[in-house]
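Given next, in structure tokens, is a single chain: the form predicted on its own.
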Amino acid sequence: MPDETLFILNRPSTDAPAHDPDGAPFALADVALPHLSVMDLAATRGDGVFETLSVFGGCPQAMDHHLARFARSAAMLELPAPDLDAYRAAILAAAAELDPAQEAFVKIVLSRGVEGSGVPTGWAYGELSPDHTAARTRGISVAVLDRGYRCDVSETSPWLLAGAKTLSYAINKASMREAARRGADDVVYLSSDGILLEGPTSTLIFKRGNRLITPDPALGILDGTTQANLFRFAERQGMTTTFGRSPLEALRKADAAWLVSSVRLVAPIRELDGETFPVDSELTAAMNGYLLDLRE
């Protein structure tokens, strides 16, 4: 079974014309072959929107709930609405092409196509992980960072389009740069009135005593597919789990933490700016567990 592989959507949008008329709705391409216009917003502006699902024992996670944060994106883009039928279709093809027995990922994108013709560009992209058991066991170091805007952003400045989750990723991987620069691994986002907010690629999740605390997703951030999952497990625990607006002092105070995604999983903070944080790697192995065993 290869490593990667690519499907190309013919019409991502019922909204919007095909890109051939007579063609099937996806069709499986040669990832090494270009295929995408130097002139696609994609590209050149960075228009478009994208999802990253997990894939364990050749099921894709949480595919509801990515599908519906990707409709939410597009929309916030103002894109034509994509055709999510088509779109969970080419993600079951993708991941039926890639090795079951190994942790893979598809992800989807929709852009705006080629500026002014009206025809979004879509596809779904598979390939097998990288390995981040020393990210989910030994932990990680993370830097917090002000991102800049106030935590009611998403309120005050809807054009900044805080929440969605588009390509335009220059701001996070920049961010990265200056985690490393400090010597962190990955960061943590503080707005600019001293709210705990989100990863570049991840959510925050924190526990006090027997409480999972995640900031909210009012605040501009995603919402979390893989902290939507781990709360359903913690509460099957006998946790309780919040959603809420917590300063940084809360987070330092923390018995342990983590960011959590889709592809790493749950990477348990080992280090917060420097100074030592405590771990739990029971519940954090048990975390773990959870969604690589999960099947839906």
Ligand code: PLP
Contents of the next structure:
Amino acid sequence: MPDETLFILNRPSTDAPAHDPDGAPFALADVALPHLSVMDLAATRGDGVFETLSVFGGCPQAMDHHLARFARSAAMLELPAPDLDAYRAAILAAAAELDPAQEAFVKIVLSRGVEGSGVPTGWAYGELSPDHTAARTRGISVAVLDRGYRCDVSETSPWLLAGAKTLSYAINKASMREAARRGADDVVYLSSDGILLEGPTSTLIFKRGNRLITPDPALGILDGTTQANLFRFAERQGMTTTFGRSPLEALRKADAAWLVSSVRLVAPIRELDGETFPVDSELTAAMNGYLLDLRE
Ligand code: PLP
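Right, the form predicted on its own is done, so what does the form predicted in complex with the ligand look like?
Following is the full complex, with the preceding chain placed first.
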């Protein structure tokens, strides 16, 4: 079985023309060959949206939640609405190409296409996942960085696309490099008015007593699929769960905290801005075990 696979959508949106009017909805493509025009707005402007789903036992996880978020991100960018049935089928096709005994992921993309063409570009790319055992067990060190926006930015300035999963991740990547310069593995963003937000590629969850708290998606952050699954798990364990608007101090006082995301899953924070941070190894293992066993 291949380590990676690619399906290209012929008609990523039913609101826009197909690339080939007689073509199949999507087709297997050779990953080693070039497929994207240098004039595609994905490449020239980052003008598009994406989702990354984990695949466990050959089964893409939280597909409905990811597809709903994909459609919402596209609407925020005023892109043609993605054909979710076509994307769902392409995700399943990509997942089926990869070894079900290994952890994998599928990334779906919708871009505005070649400038002026009015024909969006779409694909589903699947790959075996890197080994994230160390982050899941030993944990990660985190630097707190100012995101530079107030926490009400999605209301005051929707054109900043806060909370949309756009292809423009250069800032997120730059934040990770800044974290590395500070000797940290990852980042927690703070709004310019001091409210906890999210990581550049993850959702923050922290624990106080029997309660799990995550920043409210209304703060202009992504509504996390992994966080949603973990809140279901925690509620079944008798814990309470809350969407909050919390200052950095709340994280500093937490009993434990994690950055969670679809592929790396649950990474406990073991150091915050250079200070040792408490790790709840038992709960972390239970959360990762729960996610790895999910087949939905
Ligand atoms: N926040 C941001 C900015 C992200 O990029 C991601 C995932 O890539 C997440 C949160 C976590 O989302 P999910 O758990 O759905 O992967």
